[in-house]
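Next up: just one chain, as structure tokens, the form predicted alone.
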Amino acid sequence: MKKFGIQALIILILGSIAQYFLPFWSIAVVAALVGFFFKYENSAASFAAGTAAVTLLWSSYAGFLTSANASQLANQIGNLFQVGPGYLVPATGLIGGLLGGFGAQTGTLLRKIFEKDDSVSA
């Protein structure tokens, strides 16, 4: 559980820095790089850490932007998609969480490709 929290915190910090300078999809690359350095038996824990970190990051930033402009943009986007503006912040977090989770899982699975498998005997 400690490894999970550390991985999520690193993704959160590096992801917030990367999102300031790079496009939105860079969060998946950050999550994949961090996921590569954490060794898990299965990749589900890495997926959960990436999902938790990026959901928190994108939801909090979307909520900040929504409150900063008095929900004007959220109302316009909500009218465009025929949904209430209150659904946009959780939807943003969900999409970002999936992006971060799959990125972290990709990094963990990529690590498993390069690991030496001791269980196979010649």
Second form
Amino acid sequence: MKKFGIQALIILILGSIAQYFLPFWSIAVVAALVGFFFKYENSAASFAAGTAAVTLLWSSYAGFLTSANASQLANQIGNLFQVGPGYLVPATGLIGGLLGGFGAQTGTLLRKIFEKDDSVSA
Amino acid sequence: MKIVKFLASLAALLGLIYALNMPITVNTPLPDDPTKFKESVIPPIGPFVSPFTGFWQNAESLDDFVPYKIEVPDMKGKVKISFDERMVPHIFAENLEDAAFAQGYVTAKFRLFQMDLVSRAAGGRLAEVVGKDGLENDLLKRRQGMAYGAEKAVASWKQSKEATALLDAYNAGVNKYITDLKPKDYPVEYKLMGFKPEPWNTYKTALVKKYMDQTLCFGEDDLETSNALKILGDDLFKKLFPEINPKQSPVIPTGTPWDFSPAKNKEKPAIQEAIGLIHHKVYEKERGIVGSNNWAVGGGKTLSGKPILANDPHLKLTLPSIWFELQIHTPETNFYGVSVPGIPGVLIGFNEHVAWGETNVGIDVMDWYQISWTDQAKTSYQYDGSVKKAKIVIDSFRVRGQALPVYDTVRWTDWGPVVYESNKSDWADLAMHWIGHESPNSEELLTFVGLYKSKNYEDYRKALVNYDYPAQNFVFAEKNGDIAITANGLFPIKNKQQGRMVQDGSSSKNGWAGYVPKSQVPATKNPKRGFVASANQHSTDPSYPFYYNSSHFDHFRGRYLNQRLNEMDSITAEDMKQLQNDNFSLHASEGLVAMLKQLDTAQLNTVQKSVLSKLRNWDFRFDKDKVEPVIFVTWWDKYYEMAFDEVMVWKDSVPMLMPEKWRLIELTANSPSDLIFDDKKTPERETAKQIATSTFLATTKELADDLLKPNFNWSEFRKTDIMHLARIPAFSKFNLPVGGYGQALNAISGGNGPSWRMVVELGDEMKAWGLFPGGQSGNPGSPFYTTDLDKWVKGEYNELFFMKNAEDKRRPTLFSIEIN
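Having looked at the form predicted alone, could you now put up the form predicted in complex with the partner chain?
Entire complex below, previous chain first.
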């Protein structure tokens, strides 16, 4: 559990920095790197950590931006795509979460290739 | 096994990224016809929803406005820009060039997408970014020679050192902003539509200017008028389309002497017969929607004894607005007003000495010529007895989503481009001759520099000499008392009736005989009546030595305005604001009275009588919560269509001129038994009485259900929407609760109306009020997107903060930018 927390925290910090300079998919690369460097028992745990971290990051940043804006733009964008504006923050979190999850899982699975001990598999 | 798992996960990840990075095309059913589908493109989801790069970044809050500094090595001096609570920039610069840089910078900061879109629309480059939906616009704009006209303007402006310096500084300001702009900060429309801003240049400014020209001096009905004469014959044509309205109250007071000997007209052949029926489908025109009011009252009529000036230009209302408000302060001058994003300077405003404003003149400066080709391939045409080669220009258009460009061939004659072209042997090819293709005065943009440096009447007149088109009624007031108005611009010298209809293009004699000298344009200073005013009506009474025409002259607002200003005394700024918001219409008062006189009340039942009594008690005001305007307009339309059935019957098959409203009122009042009132579909011979009565009955029937609804009223019926520039509904405002009417001073009609309302009380301390229906920011996610919309709807005003200097602390500064 502790590892889960640390991994998530590192994704949060490095991901924020990377995305400030790089395109949106850089979050997946960060998650993959973190997944690769953290020794996980299985890739599902890594997936969960990556998903949780990026969901949290994307939804809370989007939530922060939209609350400062009184949801003015979110309402318009929701209207434009015919999505309830209330779903936009969770949907943003979910999309980010998938990137983080698959990123972290891919990193972990890459590490597994180089690991000698094959007693525990994903 | 491990490798397979890894590869599977990697593939899933890459697939996800790929999917999130692709634009998605979706087909949505059209609201008015669900069996048809509109293709629309959803932006790539990943970059669009990422809170680090996507639309969330455009969700602006007040906290985002943190003062900052930028370093620009080329600046001559320092600039400070203070933004007031409504986000109006107040630019403090050491010279006008630095101020132009700052104006470019802040305009780009708030209106980049608008500048880009407008210049693309005018230059025929929409399809590059919106795909095939933009192609129709692009083909037409290029065919109409917008790009050509803009190139000519650029070449001319280059001749002026002063204009070039200002344009270069403005471009540099816009480009500084664009260069510093990170993709995450692109206006949200770029993110939605998936393209990015290009560097700005003088050509783009010229295209924005062409866009204005097209809005303001593109009006004509030559094809429609030709057909009306051909179809109706001389007598009926003359009856329905007289050029002089005896009731007209022109801009220059009737009886004003012309103290010049007019420039001589060249000998001309009499005007041609109609050239034959013209079948071309006329391109969409902004017909009848453009209008404006301006006036200045002298100290003799005001409470304070100082002049008051007012101006409200009526244009298509959009979000963001056509206008961007700003103040510029230099050691030389200090002025405040509204600018058009993309063009440096202020077009309507005031300084510490004078105030000025504009309305459109509307005199016809576009004529059409029938081309007689001498060969099948249409490469040469007859001209003055010889054969002349046309210039063949092949335009290419990139279309987003299509691999190959689209080509269009445009034939240019000496008259101008052949806009209407057909392969049918009995369809005439028509060339456009438009003032907007003429090389403008190299110093035309300096007109406004001259105005905001003006200290008196002489400065004002001197400034106007540089101005060519679109012709405007420049109203003027000076704090010590002078008021003036000048219908200013290039007016072609024409023979009587010339240019009302399509002319034969094989003779140069049918061209314009030069232009009215600027010293002979209609103008008046300090007229006896104590005020000057214009509302797009005729510039002069018929005694003016030069012939001019337009089927777009106003016949109601101008007369009412002159009448009201004549009556008013001890005028205050408050009175002027009320006058701008006045919903009274002479169209209703004169039209309804004439129609009611014809109505046979004996045929009415009790319900119909109650409708009649509503109309009889109406004050002719198009207020938002009244039902009478709905009844009147519905009845009027039916009455008009039935009276002019001999014209209406052609409307859908060929271009056809429709008689003006005032003429129907005049015929109803003066000759109700005229043959024109006969309904051709019946064997009986109707008069105004029968058709007024039958259309009234039809009106009460049509509105019977609506009139029972408690919320039914003028604003509900008419619907006023302000659309986003790219027509994105989510960024638009619908169904605003406003009154007003196209033929009332408060000329709100559908999506058009007062795009800026300004009242200036002149004096040692200038006091001014103003607003436009929108806000300073073009960002739909900004708190400044629709700042003043509610106030505009209610007819309220902002007192404008005319700062005395950079340290003026009478009102708070929200934010500031320093340029070193």
